[in-house]
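Single chain ahead, written as structure tokens, the form predicted on its own.
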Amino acid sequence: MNVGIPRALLYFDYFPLWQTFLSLAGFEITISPPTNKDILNKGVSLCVDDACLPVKLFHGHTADLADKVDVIFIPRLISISPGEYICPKFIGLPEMIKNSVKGLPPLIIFDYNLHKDLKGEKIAFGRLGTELGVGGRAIDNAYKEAKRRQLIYRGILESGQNPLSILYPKERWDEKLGTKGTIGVIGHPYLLYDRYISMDIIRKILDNGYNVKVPANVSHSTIEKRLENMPKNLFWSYGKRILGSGMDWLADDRIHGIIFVDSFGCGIDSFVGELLHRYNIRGRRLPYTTITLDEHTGRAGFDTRLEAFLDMMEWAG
């Protein structure tokens, strides 16, 4: 059977944990391509108008998988850490795709939630097998090989490796050593990482000779650091990660300017960015800009938008 994973959302964080559980279960794996023009299109089609650009995007890319294979991987990911949730969007993702994309295969519901605690990750994995058919011994190798390599992922980026180096093997991204300074760039995975929407920012950050740090490359003990004295906690996990990874980077020489990419209509990134900047004005006042996207960003403004950024490091400097 051929199962297929949309290239969007969260596949960006978690495709080793994924993609190995399934391929170990015994299962051929088709991803939809990278982001193009008319994968976003046909999201934007698709999709209730007021969802956020990464929503759109998923519609798009479960659409274009429709007849490629057999069934069609879709999470339902209401908690990745124990105490906290993510966008309530995840949680309604599947019902979204039915109702919006119609001639799909049987769609497989994988739904994760670890808010009790971090059982709840086994126990999900347990009942994707069952669902898939697949024996008691047979899903627990596969999950604790998966578990494995996702946590391999996690530490490499962590180490500060560029996430785009792992996601676009074939590319050469350290050839450049950036000898101009370091920008934080903040934002969700899936934006980030998606070279399409996200106008390849990092690729073009990295050409004009500067080095390029993400979220990901700061460890959850660090983030928990830097905000162990906000007023109370964050239980929204994403913006978690992103304010404290931001907070990180205005605590640190190395990092001589942030950039903060969010998506037009997301209530989280609106008050994490918020909160940021005041944090920046009130102490190191880095260069700092916001670069909001949603599927009208034209890439000509973007660049524009950019550039200016980058003339103004030159001047800091």
The other form holds:
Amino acid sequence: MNVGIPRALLYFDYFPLWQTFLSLAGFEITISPPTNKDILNKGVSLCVDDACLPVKLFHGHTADLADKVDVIFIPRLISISPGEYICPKFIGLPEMIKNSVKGLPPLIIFDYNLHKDLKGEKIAFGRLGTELGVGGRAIDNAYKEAKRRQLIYRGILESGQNPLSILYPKERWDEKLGTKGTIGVIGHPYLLYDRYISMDIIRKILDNGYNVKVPANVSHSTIEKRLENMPKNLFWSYGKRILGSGMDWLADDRIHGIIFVDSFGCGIDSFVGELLHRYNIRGRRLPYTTITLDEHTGRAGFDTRLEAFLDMMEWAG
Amino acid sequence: MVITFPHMGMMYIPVKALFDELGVDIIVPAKINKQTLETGQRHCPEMACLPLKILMGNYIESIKRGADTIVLSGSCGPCRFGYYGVVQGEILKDLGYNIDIIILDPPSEGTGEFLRRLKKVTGNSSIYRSLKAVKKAFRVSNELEGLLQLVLRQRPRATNKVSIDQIMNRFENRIAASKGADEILACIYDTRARLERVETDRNIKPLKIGLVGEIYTLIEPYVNLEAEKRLGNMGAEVHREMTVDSWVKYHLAPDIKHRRRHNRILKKAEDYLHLCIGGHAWETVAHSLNYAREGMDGIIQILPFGCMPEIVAESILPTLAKDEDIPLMTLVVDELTGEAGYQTRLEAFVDLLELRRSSVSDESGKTLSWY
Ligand code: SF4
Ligand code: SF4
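Given the form predicted on its own above, I would also like to look at the protein as it appears in the form predicted in complex with the partner chain.
Time for the whole complex; same chain goes first.
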């Protein structure tokens, strides 16, 4: 049986876990191709207008798989960490897909909920195995190996490596060390690592002679520490990662500027972006800009924004 | 300590009753107007949800009138509402206001913390006095709800719609001048009697429209551009399950009967959505199904631009409406929503429902369908 996985949303953070598990459990896997114009257009036309770009893209990637696979894997990531959530749209994602994309093969909905405790993960994979008709030892082993690879991926990212060097190993990413300084690029993985939708921003920055850091390069414990003094626990996992890494960079002289890449209509970015922006103004006043992406973002306008920022970096010296 | 709190429809009335009974000084937030929104907009991130902006405007107005403490309810995700207080606090701080913000997360998130924060609000009141105050406030909330339901029922039937507005304006003026739960209750009873005496056309069988959507948008008339009043004036009877009172009964008052009914309605919708995704999207879907089964003529969903959970509901509702064969319209409101276009859309929807009703009663069956 051929299982399709949409290359969208948290695929970019969890592909080692999902892919390893499914292939060790004995399935063939098809990942939708990297975002292209056709996928974007499909997503935009199928999804409700008011949704954010990443959710629209998920619709496009799912539709793209429709006649290529036997079933499609749709994650429902309710929570990836105790006491936290990701975003309401992640919880309702399978319903959005079911109601907006017609003519799909059967969907394998992967309910994943660690809101109460971490045991939820094993349970989730056990259930997934049962749904796919595999059980027992095979599932345990597949899960263990998947988990191991996921941790390796995490570890590599936390050691500071550029995620694109893993996703696009044939290109050179980290070797050519920038000499002008380092820019922290903040954003959800599904924006930053999707080269089509992010207008290849990371590549462009590197080509301009700067190094790039992304939130995934900051360790979990650093993020927790940075957010310790928030008046109330921030309950969005990626909101935490975004704000925490930004706060860490504001306090790190090795970072010389910050670009916040968000998507139009993202409720979470609008909140944490606002907080980070205020903290920067109160404190270090690093060169800082926000670039908002939506389906109408033009390449030319985007490049101009980026160039203007890089000029500002030069002046700031 | 002078407390202020969010303005949301007529919710300020039970809240006022509560604080009056506790003997706490309050600034009742001013009715929302264009100015409120503009003030809020100026100081909030552009992409923040509309409720955040308006509440911000509210707070700044109340602070200028002397409030030094803001009390609001919270939640711990997944939606933004739970983090409003923090973002607002930072914005106020940068504006140079030194304000205490007390976020009352529901007791389910930790009873000890809830009581500790509540204590900050109730100050020196004895437990007995506090409990009595809470009980009275519940009563006000309940009676007020009855009054608002009566408005919804009378408006489409009233021969002179303006008389309803007059009665309700007078009601709010009188509330502003009253103090304590008893005076407020007397006001409610008196207004109820007046509304019941309004001249109505008994032969009218109004269209029935169920409203669903984001809670603040539904409850605050300024934000939904007075959808209920507009629909009522067009002769439609509006139904809205999402009320302050039902929220209170579910989250704060241990009203078992209400809770059971609520859960039953949610459960019925499980084919469409079977879990809480944040905000009130589950209610939006479940109430829609319930309205359809109760034989309403149409459903209107109203959400503020960018509302995360309601967007999920928005993608589910068309399937539900098709399955149940009921017309549905989704309205997205933001600070730019124009009155004229809004009115036109409501009128067109009501026309459609009327046409549909007459063709169905023509024995021609369901010849005219939304789809
Ligand atoms: S976190 Fe933001 S960008 Fe991601 S799905 Fe939610 S609203 Fe969209
Ligand atoms: S439910 Fe909608 S309006 Fe309310 S906090 Fe969430 S996004 Fe904002």
